[in-house]
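The form predicted alone is given below as one chain in structure tokens.
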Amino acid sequence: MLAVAVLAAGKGTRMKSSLPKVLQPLAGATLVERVLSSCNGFQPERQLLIVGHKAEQVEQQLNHLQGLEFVLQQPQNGTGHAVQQLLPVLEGFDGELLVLNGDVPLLRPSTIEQLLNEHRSSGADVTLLTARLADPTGYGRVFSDQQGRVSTIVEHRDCSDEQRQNNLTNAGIYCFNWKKLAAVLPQLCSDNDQGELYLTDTVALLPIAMHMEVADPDEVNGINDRRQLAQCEALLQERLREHWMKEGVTFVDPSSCTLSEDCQFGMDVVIEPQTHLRGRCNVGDGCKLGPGSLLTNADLDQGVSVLHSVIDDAKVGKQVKIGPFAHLRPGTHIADNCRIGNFVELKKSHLGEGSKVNHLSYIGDAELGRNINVGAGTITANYDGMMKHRTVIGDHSSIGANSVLVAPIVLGTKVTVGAGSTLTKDVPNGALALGRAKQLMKEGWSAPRKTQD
């Protein structure tokens, strides 16, 4: 049996935010969702979230994860006493106790899954990660034989010159055996630097204590502050791109570009410089995006183009060509061989296949058929003050240059709008609709003169 607890109660002053630490966004997701996902291939019987800074927020944030167990810790006294709490909540437990940190969020399942298979291979009863820094100032030392067997774990502040010169670090993630632990856990003092509960403490007091050393430190990075936090995000983005590189995906300018780890990639996709993919993003075939775009859960279907735009909860057929300076708002459905161009914002609206928007234009609300063409300046005027209403237009009509559609209309089929037209009713298939102000001349008139003084 395995549980896994997440040490998520610390303030994290050093980030100087409203937000509590773990709930920190790195590539589209917090801290502790990161650490959290990372063991759902195990599928632990229980998952327990230490929390205590603004536990209740962090509780609030992350109470849609089911199965998910929160501990308060309070007040926050230090590593073994955060654990400490777990006494009452896994008495009876007879397992493995996998111990996390909430700020830790690099760290690869198959980093774990070894973690675990070591310590259960070992017989130990406690099993830490271990990692070499080329800095390793402000983490604690581990002390250990040429079998990896530890003797102790000093922290940092607490050693002295010459066991500073030790590079092997202490990551702060350990697999124990919960029953060993439990005996020794009371036995805990805050004889220390900080006065504080230290878990690392507790391997000195188990008969067995074994370590991992990681295999890439950048892995257990922990982040205490926005430097770091930035430092991780390029190392995630680093390992997104790198992994979608060797699926077949064209990055022009790799460091210049975001993902998110939601998206989806096809074949032969071209990602130009400054182009950023946020949320669950799918991406067909021979897609091409940017430069300069910004797309956030959306669905391209294969072949679509999108230029200097930005795409927000839509969904994109086949061969569409998007942009430049696009706006495709939530709720958006452009069907196949569309055409949308400068400065054109679509909201909630659906555009049939062959249909075209290409300049300047605001359609919202509103269901647009086949092979429509919309003229540049065209506005569907969806809002009446209170209510938003919808307008539709059927199959091959055509929308003259600054036209305005007052909702709710529907224009049928093979409709025909003079340019400059106001329509507030609908219009039959097969008709011109005009509506315009009778254009009046003055001949001969020439327009006063300012008197100068």
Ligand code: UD1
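If the one shown is the form predicted alone, what is the structure of the form predicted together with the named molecule?
Below you will find a single chain and nothing else.
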């Protein structure tokens, strides 16, 4: 039987933030979500989150996670004190307790699995994850023998100069025999620089404490300040890009692009510099993104190109060309072979196959059919100051440049709108609609001029 406890009650003083540390975002997910999801695969019997600082805010953010039990630690008197809160909660539990620090977000599930296996096969009372770090500043130092038996862990701030030379560090990830741990937890004392109860002190109290050194020290980066947050973001981004490069995505300038973990790419996608994908993006075969684009929850079919544009919660069909400088806002759905050109903004609108909005337009709350050409500068006037209204345009229509379609309005199929029209009435199929002042001509007329004297 396995129980998992994530320590997430600390304030994170060093972040200097109003947000609890474990709610800081990293590549689109909070630190604590990352830590929790790293052990999803093990289907633990119990999943416990120890909360304290701004507990309601943390709980509210994570309420949607099924099976997660919140355990309150009040006040926050150290990591050992945090785990002491589990004593009543896990009373009678017989199995392993996996303890994860809520601020160590890059841990791979395979590493946790290795730690569990190691712990089970050695029969230790506790097995903790360690790393040899080039710069161990701030981490607890682990003192062990050749066989991997740990005698003690000393926090950086409590170390003597000599002890600080030891670069074997505590990752903050532990697998305990719960019954054994429960027996020693009440013995912790706060005889240290911070005057707190340290979970790390349990290793000296347990008869058999072992450690397992992680192969990739990057996995156990702890986040205490913004600098470490930025370093982890960089590492995570590198992992993501490397993964997708192996899967056949080209990055012209990898380090200038960022991705979220919920992105999926087809084959032969090319990502040009300064392009960022956030949220849940789907990018089909042969798409070309960037340079200079931001996509959030974008669903792109095959062969789409996006140049210097912003796409937010929109769906785009095959071979569509977008940009430069287009903005697709939420609820936009563009069918195959459309063209969305320079300085065009679309919101909550559907475009049928082969339609084109090439220059300087705003199309909002509109339903456009197939093969429509929307001339430069066309605006759907969708807002009357109170409500939004719809514009409908039928297949094969052609809207002249600089037209204003005042919604609600329905234009039929094969409609032609003369350039510069302001339309307020529906237009039947096949009609030409003109809504502009007639051009006035006065032949032989020249402007009066000042007489010179």
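Owing to the predicted nature of the structure, the values given are computational and were not obtained by experimental measurement. Throughout, rigid core stands for the largest set of C-alpha atoms superposing within 1.5 Å between the two forms. Numbering follows the first chain given and starts at 1.
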Q) When the two forms are laid on each other by their rigid core, does Ser160 show a Cα shift of 2 Å or more between the two forms? A) yes
